[in-house]
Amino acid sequence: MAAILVFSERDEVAFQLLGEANKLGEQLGMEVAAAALGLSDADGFLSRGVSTVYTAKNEELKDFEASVYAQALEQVAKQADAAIILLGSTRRGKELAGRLAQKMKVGSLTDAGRLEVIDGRVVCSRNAFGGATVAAQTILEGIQVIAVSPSAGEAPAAAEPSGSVAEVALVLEPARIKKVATAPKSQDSANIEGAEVLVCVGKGLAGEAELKMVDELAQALGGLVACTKPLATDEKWLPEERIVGLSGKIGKPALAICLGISGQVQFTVGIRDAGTIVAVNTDQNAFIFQMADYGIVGDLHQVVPELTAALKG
């Protein structure tokens, strides 16, 4: 039986992909399989309804290198009889999708959002024209390699493990790139993609010191502070991991508060699926108000402390 094969170098993203894979599998009559390569935990997949987990113990898989993992997944896909391969559309995942599709000589789509079955085909919703619109796209022939945006699906709840584990004897060529040293990168642990509340700030802030009042509001709401691209890349006030939008993270918070943000499409694609959007801006004609559920025309320097005080009661 043809299968849907799931893989991501990050287990939490792979588990989210399983939610989408299970839905597709039911509609298309396909089994759902997973590749647990490198340090991935096979048991985590088995407890989430995967029929078969493919593993390998090759030394080359201990460190992620896209060209090597593309070789591995090509061989796993053949053994699994995969008709659809779902990858996480992370930075590494997007490179992997392109390399894998090229090796298999098949079509590939990255940054896919919602997946649905229409007339027996998997149709992907993807941002187009810089996020100004959403396009429905599908791969017409052959095996489909689709990289899905993190948080597009929900991970199935863990249950009693079922299914089986199959170890694959992979033949891998060594990477042409040789790692000579590694150095820790400053990482921000904030889970922007999974946050229930995001307090997003833009260039309406006058200085970095004003982030303190924004953080106080976020804490009062039990949420996280996020930002538009310039605050991270130009001003360096926040880590790049906090960027929301086309150049950063795509979230689905229950509540998104946008402070001093004009509403350029490059940002709004990151929060347009929020349950409720609240905007604060001094410009009553700011585009952000067109998509906001609630809008406050006012100075964020006055509004934010009052909101925080009201929440703290």
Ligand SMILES: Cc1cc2nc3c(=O)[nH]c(=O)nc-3n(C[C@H](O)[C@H](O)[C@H](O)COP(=O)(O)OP(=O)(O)OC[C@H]3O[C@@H](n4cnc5c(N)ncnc54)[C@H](O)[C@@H]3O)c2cc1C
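The structure above corresponds to the form predicted alone; please provide the structure of the form predicted in complex with the named molecule.
All you get below is the one chain by itself.
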């Protein structure tokens, strides 16, 4: 039986993919297999309903390296008779998708949000034009390599395992990249994707010290502080986990407040599903006002403390 093969270098992402894989498997009459390579947790897959978990003991798989993992997955996919390969659309997952698809000479789609089956093929919705539009795209022929956004699915609950483990003997060319050091990022636990209220701040903010007033507003609203990309990557005033948009988090809050943000598409894609959008900007022609339900034309440094006071009042 043809199979849907699931892999991510992060188990929690792979487990989420299983939710999507199970749905596709039911509609397409395919079984769900998983590749538990490297330090991955084979039992975790089994207890989440996977019929075959492929494992390999090769030394080369100890660390994730895209070209090595592409070789491994090509071989596992053959063994599993995979028609669809689902990967996590993390940075490592995306670089793997390209390398693997090229190795297999097939098409690939990354950053896939919703997946649907039409005429026996998977149709993916993904952002296009920087997030200005949402495209429905499908791979017409051959094996479908699809990297799915980590937030798209929910992991099935663990249950009594029914599948089996198959250890495969892989032949792998070693990596030509040498890992010298890893510096873990301090993990910010803020759940931007799940927040009911987001107070987003952009380059209109005068300085790092002014973050305090933004924090206070967020607290008064019972929300979380998020930001545009340059505030995290260039100014480094907030951790990158707080970035909202195409290369950051996609939120779905009831209320999003945008302070000193121009409203370029790569940002607005991250808040466009918000129930209500409020914008504060000195430039009355700022594009963000087109996206907003309520707008205040003014200096955020004056508006924010007043607003916080009014909310507390």
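We call the rigid core the largest set of C-alpha positions that still match within 1.5 Å between the two forms. Residue numbers count along the first chain shown, from 1. Bear in mind the structure is a predicted one, so any value in this text is a computation, not a measurement.
- The Cα position of residue 24 differs by less than 2 Å between the two forms after fitting on the rigid core.
- Taking 2 Å as the criterion, residue 50 does not count as shifted between the two forms: its C-alpha moves by less than this amount when the rigid core is aligned.
- After superposing the rigid core, the Cα of residue 300 is displaced by 2 Å or more between the two forms.
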